[in-house]
Structure formats: structure tokens, C-alpha cells
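Only one chain comes next, encoded as C-alpha cells, the form predicted on its own.
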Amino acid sequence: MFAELTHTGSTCAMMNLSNRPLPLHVLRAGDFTVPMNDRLFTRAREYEERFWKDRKGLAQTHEGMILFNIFYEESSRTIASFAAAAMHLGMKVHSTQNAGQTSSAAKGESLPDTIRIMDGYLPDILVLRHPADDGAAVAAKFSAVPVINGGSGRGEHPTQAHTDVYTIEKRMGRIDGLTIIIGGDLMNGRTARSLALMLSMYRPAKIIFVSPLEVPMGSDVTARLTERGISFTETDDLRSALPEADVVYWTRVQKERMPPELYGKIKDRFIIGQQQLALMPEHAMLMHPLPRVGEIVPEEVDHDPRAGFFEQAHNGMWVRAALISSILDRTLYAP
């Protein structure tokens, strides 16, 4: 259970298993429970507080251990967040950006072969971003070290979901009972999918999916919510949804994952500026996984106290530090 996968077919992994325990992979938001999240979030808060009180002591937590970032797609926040988290814990970091164009993958090397090679360099954790929906799951089958899914195609981005839920709890004090809008390009947005899947383990009052009709939330996600008894609605009318929202989670249109004609048709349909803010309750929070590319108007939104996306991004570093540490001390999936 919880992605402690076997290593059939991986000579490198089988060799390393003689002196390494089975790795604790992080592949899916649905592999977690509320108690697991609570422990993770407690550690994230502790690490943030400890940084300001005892930075040198924090840097001895996993001193000398190694984290590899292997990113086949562009990233700035996620790759830097993982790197900073690891370094604050005393780890050494090696990062590869755009691995599909700048590594042996450009010559045709398969993902399993790349993972086998990286595995042999003896890192303690691999963080992978890959354009295939099952990229992280494939990597985990061939790795003797923990693989963290740093974003897989249209599939999932579980550590972003942890960041998002942590941010909501930190700002709002709870998840249960909240009305949460998840909006934008929901068909292609892995952060929206992972957040909805992670919210399914809580008891929000309602989730409102707001998107152009062409890019709705996936049926697998809505089926999961139905199975868990979570109330949700789907609409393309942002203005009608905003007044009842406690949290508005907005996302960009994924230009790289759709035909140009569709992107041109929907890219300007859902923009949040001053008029939309005026419809939100005063206590609400506006979130975004970033980058934003026009769907939130900076000069109209950034000064508003309801804007929480930069706080959200900064929280991600501490959540990922807690995640890394919980993997290395093998408490992540404890009952």
C-alpha cells in the first residue's frame, strides 16, 4: 500500500535493495489521509519556526544526504522550492532542468534507463517532473530510492496539493465546512486535480468547479468526490459562484496542453480583477499555484489582503522540507 512498489525488471534497484529499505514514494494525493497530513503540517510549522531560532541546527537534520531534481518540463517555483527545502535540512542538491532537451533523453534514452542511471549515483531522494501522466509511477517501478512526483503531465502534483491544503488551514483555520472554488483549465491542470482529490478526504461544505465548458474537471475526480460523499457543482459562471466562496483557487489555461485554436478561444474568458474581487466575501482567500499569465490582474489584486498566492508559494518550501524529512525517517505513511 501507499506506493511501496516492487522493483521487478530493475537490475540496479535489485542490487541496491540488499542494503536499502523499500522506498517510500510520493506519487498521488489520494495516498494520504487527514492524520498523515496533520503530522506533515505540524512538522512544516516546526521547521519554519526552527529556521528563525536555530538555522544551523536545522541544517544538521539530514546533513550530507543528497536530493536529485530531475525535471523534464520547465519549472521555477517547484524545483527551487525542493532545492531550498533540502538545503535548509543540510542536504546537497543536484538539479536538471528541461531534461528532455538537455540530457540523454534528447538522444532517445528511456525514462526507466535514466532512473536506473540516477539511482546508481546514490542519491537519497529523486524528485521527478515528467510530461507523461504516469511518469512518476513509471519511475518508481525502477528506483530503489524514494521518488517524489513533482508534476506528471495532466495527472497529478501531490506536493502542490499538500502546499495548498496547508495554506488553507493556516489562513482559514480549517478545511471542513468551507466552500471552495477550483477554477480555470480543470481538464489539463494537474494542481487542480490533485487539490480536489486531497480535499476528498476532508469534509468541505462544497466544492465549486468553475471552468470553460471545453475544459471541465475530469470524471475520475468527480467520481472520487461522489464516492466520498463530497458535495460539488460544475459551472462556467464565475460571477454567480464568487459570493459564496471561502476560498478561490484559480489556475492558468494550459497553453502547452491544448490546440492553439482552443487556447485562443478560452484564454481570456476567466480573469480575476477588481470587479471579481468585489464579489468575494471579505474573509475569503484567493489562491493560485503560479505562474499566472493574465488570469489574475496584478495591479488590481496583489494589494488586496485576500490575495494569498505568494504566501502559498512560500509555504510550499516548508511543506516539502517536512515531506523530505518524513520520507527519510520513514514516518511519512505511518498509521
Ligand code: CP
Given for the second form:
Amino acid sequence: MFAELTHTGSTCAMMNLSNRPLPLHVLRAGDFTVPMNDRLFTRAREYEERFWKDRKGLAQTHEGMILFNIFYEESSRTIASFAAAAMHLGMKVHSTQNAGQTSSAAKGESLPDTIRIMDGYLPDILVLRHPADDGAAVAAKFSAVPVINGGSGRGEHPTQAHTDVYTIEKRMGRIDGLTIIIGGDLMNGRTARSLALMLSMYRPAKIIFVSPLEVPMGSDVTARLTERGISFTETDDLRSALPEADVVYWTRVQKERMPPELYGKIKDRFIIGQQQLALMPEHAMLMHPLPRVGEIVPEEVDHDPRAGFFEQAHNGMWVRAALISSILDRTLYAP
Ligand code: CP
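Show the same protein again, this time as the form predicted together with the ligand rather than the form predicted on its own.
Now the full complex is given, and it begins with the chain already shown.
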């Protein structure tokens, strides 16, 4: 029924055989511009306001439409916030967690075959999390349904970057001119990569990458920043970076993506607690895509007004609602 679809950027270049409109995929943070984000974030704010004023009306806006979550890796926030976002818009949702074990992938079915089959059940949106860096891109090649990258290996997590930039703007009022620390396991953390790539569209004063020397930010990301004239530094000295920061974006060491010896060596290298908070400016915000697994000390940090990570996770639902509806009304990539 479906040919393999070829792509230019994030849209299919070839008409699929069932004459469905060409799908608008969300694969990479770098496919977005500041005006696109501004439009998306305006819609996210409108949806949040509308929910509190007219929840029933909001739930009629996308009635009858369907979202499939297909997650081959574990998730709490991404899968639940996409499901909740879709349901608040009135959509129906089908979610598969750990699809590598619980779907026919466990019997050896390939990703293209799974996507071809899901596609034929006619959801309106397919959200995919996959362990391969190019998982979402591969799925998009075979899908006539819009594919949203819900996290692909060490590669990208673009909707987390939207959530992060939205949260920074909401709390700090802007991105331009800010000094932003992105720290932790930068080699394996896809949220850190996508955030840096999305920030390259803005004019931050400086990005400071703080990581153990063993897991630096990828050279493809730093090359993009250089190309776009974004000032950045790389260091393993958190203490000297903290006093400069307007935003500290902290991430966990990705145990599942490194040898146990390396994990043991670096897991406790950078922990944010009372001493580190004391070095941060009073106006700064501490972010984390979560889950946190020891790199932030809850009892020392959670009560501090600079802690923004729960607000950040909750913002993700409205940003994802705006993404879903902007894909469905085809305004997402409008110039
Ligand atoms: N931030 C994030 O992607 O969280 P989950 O892995 O729980 O979806």
C-alpha cells in the first residue's frame, strides 16, 4: 500500500499512494527557527489558559483524531505528556512502552515493518522513541503519518528542546543575552544536544558546556555553534562556571549508554546541592530534563525558588499539545 517516502528536510517529497497529505515530521531541533518557536509557544500558552477557562471546548478541538505512542525505550514524561496533551485536545491515544520487549519487535520485526503496519491503522500522529540515533528518521522514511521524534538514541530529543526553551523564556523572559550552562554527560545526552542545537537559532550571550572530560559535547554540535557565531566554552570546572550562569541545565550520567567502569568513574563527579546553589546568582534557574538519579540533591535543592525542573516537565505537556495541533493544521513549519 505504501511506497518508501523520500524526504527533503522534514517533509516528504513524494506523494504517498493513499493520497493522504504529505506528513510534517518533527525529527531535529535544528529544523526550527525563532519565528516557528514563537508561534508554537504562543499556542502552548493559549492552550494552557483555555484549559482552565474552557476545558470541554479545548477537548473538542481535535475530537476523533488519534495519536500512537511507540516507545522502544523507557519514559515517564515524554510518553505521558504526549498522551495527556492529545487527550486534552480530544484525541484518542494508544501507547506502547518498551516496544522492543512488548511488541513484535521482540520476535524480530524491523522498525520499517512496524511503522508500515502502524501507519496503515491510520493514526494522525505517531510519536516514536527508539534506541538508534536515526530511529525517528528511519521511521519517517516509511511513514505517511507525521512522526514526532520522542528521543532517538544519543541523537536528538527535539520536543524536550522545545520544552526547555519555552521554560527559559517563560521564567527569564528571553533567550538572547543569557549565559546558559549545559552540563552532565554531554556525549550521551540527547536532550543536551537538542537544546544546544535549538539555542543556536537564538543569540545567547554564551553557552558553557560543563562535563567530565570523558563525555564532552559532540563536535557536530560545537561545529554548528561555531558556524552560527554562538559563543561557547567547554570545561570540567563547574565551580568557576556557576557564578556566571543565568540558566543551569543539568543532566544525568547515562548509565545505559556507557561501560560500567566509566559510569563508576564519573557518576558522582558533578552533583548539585547546597554548595553549588550558593555559587549560582539569585536570579538564575536550575533546569533538568529528568529523570534525576543523584546528580541533584533533592532535599538541598527542591525548596529553592531557582529550581525549575518540575515546572519544566509540566510545561512539556502544553508545548506538545501545541506541536500536535500545529502538525495537524499544517502551520508548524510555516515561515
Ligand atoms: N525528559 C525525558 O525525556 O523524560 P522521560 O525519559 O521520562 O520521557
